[in-house]
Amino acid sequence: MTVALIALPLACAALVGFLPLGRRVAAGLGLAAVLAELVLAAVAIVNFNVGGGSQFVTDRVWIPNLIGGADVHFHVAMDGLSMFMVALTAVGVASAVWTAIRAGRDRLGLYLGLLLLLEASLVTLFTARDLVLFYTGWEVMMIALFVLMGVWGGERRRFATLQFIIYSLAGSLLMLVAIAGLAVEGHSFDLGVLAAQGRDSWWMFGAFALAFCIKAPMFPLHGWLPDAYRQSTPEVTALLSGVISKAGAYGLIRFAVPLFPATAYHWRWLFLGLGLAGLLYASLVAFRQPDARGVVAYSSVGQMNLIIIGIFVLAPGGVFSDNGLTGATFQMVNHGVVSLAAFLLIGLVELRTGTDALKSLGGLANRRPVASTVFLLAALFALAVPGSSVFISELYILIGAFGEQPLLGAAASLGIVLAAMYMLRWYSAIAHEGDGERIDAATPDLRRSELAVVVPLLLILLVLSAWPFGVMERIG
């Protein structure tokens, strides 16, 4: 099952980025094969055995004797965080995929394949259980999102790909030196191995976290989203914000507080501290700003900063708390679906408009009521109401910092009273405003094909909603 799950969107990858397709062709190949990648981890969850640990594995001798005697295994598995992290990947690059279709992007067989070569490595990285495996999968993501970034952005698209290959590059390169020193001590780049040895080291603990940490965002790490976020194709947007954060904070839970439990307790409060700035400072920042984009975007600084929270509310030893990772896994999974939805509305309407400037876009919900409809449901579970599901992962997390510490959780809890100020501005600019420049009488509703692509985010989050447990029991 894991390994189809990475084969089918590199098989197709080749076939529609290389071949001479025709635009009909490749979007037809395309899109199924991130329909079927869909059926597959639905499959995978259905016959996911809750306390079965670890499942889906294949394990094999991938390069012999690499670094001092060890071997390099293509050892993939799935348990229920891979296993979500797999199914939001799937949802988000199939909503992509449509997106991208309906757009009409130009040279548009090349452009699916990278994002079919986007959603195997980023399945690979979900699901590898060794380190050169592991950064395999996050190097192949990266060379996917420069070329999608850097062909198919905005007017500053250069400078925006030139300052996240920057950032990326200096944690990634870090994370390699760490990973061949873990090679060299402990003789095995296996993750269960290396884990079981509960190595001590600053250095290799700070190499592993500075990766994730820039890909998260977290502050103050996160100089390269606005440009990024903005000059991105919305569809890339929405899946560096729903996904591709994620495996940032994967990466934390996964490598780097396993390798290290004790070095990632020593230092907790460095992370907790700056986790709170930025998600305090995210929220102001994300209220202030002019365009629909930036204050999504800065929503998802603030989101991300407050999993990290989560993470690093640690027990002695490095022991995650149940309530702070329960939350914090799960805001992984809602805020990925939130900020999909929200990434790919702010993409349909600029279809229509050319900008996504807050004050051309006044009066969205006048002789519209599909597109109000859609806005008012993305902004209500982005601001957290209670009985959503963000709701439910938020409080979690703020209950696992005020085990930690009282006023950590209450300064943290400023953060979604912020988050209700800036999204309920968000819809109200967009939808109850005068008409803006850019909206106008003619300016259609939203169409049914456009609705395929996020009605099925929207109901996804109100069956979490209605049943956050079955998610918490096998991510648990």
The other form holds:
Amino acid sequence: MTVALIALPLACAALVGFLPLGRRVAAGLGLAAVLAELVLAAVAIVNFNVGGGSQFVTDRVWIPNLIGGADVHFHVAMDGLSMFMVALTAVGVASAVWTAIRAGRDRLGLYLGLLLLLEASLVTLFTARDLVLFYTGWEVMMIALFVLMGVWGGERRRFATLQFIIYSLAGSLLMLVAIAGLAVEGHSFDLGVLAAQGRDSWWMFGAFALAFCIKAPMFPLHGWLPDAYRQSTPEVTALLSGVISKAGAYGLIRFAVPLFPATAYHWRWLFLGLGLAGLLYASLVAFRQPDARGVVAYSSVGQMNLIIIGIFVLAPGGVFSDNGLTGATFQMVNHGVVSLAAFLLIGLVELRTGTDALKSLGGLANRRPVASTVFLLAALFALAVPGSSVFISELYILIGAFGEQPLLGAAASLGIVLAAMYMLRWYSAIAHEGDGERIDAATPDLRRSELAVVVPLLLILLVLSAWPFGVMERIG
Amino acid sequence: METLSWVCLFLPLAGVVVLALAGNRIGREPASWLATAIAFASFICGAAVFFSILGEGESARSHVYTLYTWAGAHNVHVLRVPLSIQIDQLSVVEMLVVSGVGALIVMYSIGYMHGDPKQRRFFAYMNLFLFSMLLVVMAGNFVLLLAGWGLVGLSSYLLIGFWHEQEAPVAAAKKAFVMNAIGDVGIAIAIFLMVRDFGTTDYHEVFTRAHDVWPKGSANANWVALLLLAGAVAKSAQIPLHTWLPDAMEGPTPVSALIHAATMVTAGVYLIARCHVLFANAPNVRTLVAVIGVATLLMAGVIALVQTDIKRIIAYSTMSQIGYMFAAVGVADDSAGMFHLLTHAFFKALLFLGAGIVIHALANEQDVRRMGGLSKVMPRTTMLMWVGTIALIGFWPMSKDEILEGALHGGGTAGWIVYVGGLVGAAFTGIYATRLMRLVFYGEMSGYAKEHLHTGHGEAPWTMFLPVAALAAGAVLVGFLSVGFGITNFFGDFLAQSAPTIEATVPQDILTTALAWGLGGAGALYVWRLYDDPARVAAVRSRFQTMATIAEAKFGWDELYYNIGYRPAVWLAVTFDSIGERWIIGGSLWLARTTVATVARATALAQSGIVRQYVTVLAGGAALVAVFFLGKANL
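Write the structure block of the form predicted together with its partner chain for the protein whose form predicted alone appears above.
To see the whole picture, the full complex is given below, headed by that same chain.
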């Protein structure tokens, strides 16, 4: 099962990316691939055995005796968290592929091939139980992203890509060294084996945490993010914010904390403090952004920092907080889907107006009932309106934080008010009052083919809101 | 009864879904009637639940029903939130008010919103509000309560900003949402405390164990009450989180009647009555509730004296009347507070809808100075408005006397504050309520009114008139539920188990009633005569110049919040954005530059600075690594 989830997009990536297919054939094949992947992910969810731990396991020796007597295994498996991250990836890449086809990107075959490669790498890193395999997925993900960002996108894309590369390499090279160090000390690359040894090493933990916190990103490591989110194509930005940021949080939960529980516990206040600072800081900055992407970009930074708070509410011995971790993992799913919807919607605005500058927008809700409703729903989920799944996940994170330190929970709750402020400003600037200079009576409402990608995302959120337990009992 | 309760709750939500999915495939009129029918059906279910509760033994009237586990996990240490409702005397009274008054107002809206291009959306939002409000009053745990609490805030936002083509409604809607979000945070933090100390937020569990876990007057007992109070004052527009309510009048008038008079804004009173165990556990906070109530009722009463917008007069009146309810629950007389909530729902909705008829007839004019003399052309509306005005002043129903009475018998200093403040407030009420009637319906008709008045077919279409008449009848009839003087006390008896009543040791004190009536009546008579002569109005105004200026400035709260809240927040945001981000991004650029320069110096080959080349090199490197691994692999 897991292997199929990796192999399918990988094989199709090669086909779509390298074979000289026509645009239509490439588009058809790419779409078929991501839809099949969605079906596979759905099958996995249906067949998932609640409370059954890691499932769909494949474990083969890949490279015997690489260093320190440690074998590299092709060891993949899915527990609830992995499974929902894989499902989020499938949803995200499917909507990205559809958007790319509709937008008619240059060199479409290569573009779709890279998106499929990205999907394969993400599924690998979300399911890998071997450090080298995980690292392989992590690096392939980076390379696919570098190309997607550097070749397609806005005017200053090379500059943005360069920043992104520098940040990413700084993190991941150190992680590689730490993996090597672990293998030498622990004689294994296997996550389970190494976690059972429970190492206490500040530099190895720091190397892992740095790579993941750059990706998430944790404050103040988000310097690469504003340019990257503004210069990429809407679908790549959506994936960056919706899925790839979750790879960072996932890494913290799966590797950094379990491999070095005592170290993580020792340093937890560094992460809690920076997480809190980042949540409030980014939320305030979001309130002043002049462009639609900027608002959602900083909002995303704020939310990821909240997730980091949920992760680092640790008990002695690096034990996760029950409520905090449940909230953080559920929020990874919720925020992933919300970000996808928000950035893809911004893309639809840009398609119509050629800009996302808030001062040129306005009045989209007038005479455009569908756009009005869809943007409203996205904004409401993004501000975690009470009763929504996002509200539930934030509530659980904050309950965890409050249990650790009441002031932390109370201060982080201010993020709720700030989120209302910046998201309502975002929605009003796009949708309300008279027509902005780039919007007029001829600006069309959302089309069916556009709704085909946005409505499913919103439906997922509505279903999650009706029954959060469905995900929460599996993901924990 | 269980099924009926769930149907009562979820019918309006089903209405939202149907209206949203139908879009413009359903006509505007059918959509409006569908929403109205759903509201009435929900009311019928509520009434059926009420009668089944009446038929039960007095000690067995509280029920908790659970549909499924909404949030949580199998891990027992993770908070579990069941989708559960608590049906008891308190919630069933609220269910009737919400669905009953709600249904009448939704029906009224058919005429009021007729011809609006977004008519269908309006009715979908109204149904969304009904669902959310029912969730607030039926919820069986604090998380669901907070969900409803936030969703009524959302509905309020959507409906205040319904005419979002204009600037003012959008600004007012945002203000209301954000101020209510502050209150939501209060309740959220109270929930964190409960989860930490109880591991659950179910009402039953929290209320039965509260005394043991949080000793009376302890820090935690005070904190939890104070945090809940923050939510209550935000929702109920009490000092200090009240400034959003007058602005909320930008919404269509039926919205003002339903959300900002009859139901949502009184939710704070419900919350305090529901949590009376927690407030009894924190006597100081409970006193604070009374003080806040009295301060608000006086301040809003004064501001109402100088308002010129018909809806804002009524809005400040609402704030003031909710102040009475807070005063009542603040001296632990929950049943008096709830009774005033009930009567107020009728007469205030009545006043708003009557004002709506006037506004409608005058081409959306809301300035009372441009009205006048309308009693001649709108006799039926005038009569109904008098019913509302008499109720507001407190002649009948006598819910205000009951509050004063309870305060006097109930307790010490707080009791006296409520008693005296409430009596002074009664005089203010008499003045502003009568002033409104005098200016709108009597005297000379203004030039504007003569020009714009259009009462084509009678005063209003029957769909608008009937609900107003029904509310007037309701306002009169509910008065009999609790007359006092040993005549009837159905309401207090019914609520007794779930909302404490202060048992009056003597039948209702005739002196209190006389004082309240006398002060209200004196104020009414005074203002009635005053406006006979414009010169005297001006003279009185100049005598109270300072007070009038303060009242017109609304006691400066908006300016205060602008200066201590909004401006610092914006300043912080601007500083972070301009300085913080410049250092973080600038720092990363510096890092990027130095790294590239170093690498370039070291390897002359790579100094092109072309990203594509770097990427190619990276990809090549990765490929080499992959080949190396594959070479060692045994697949």
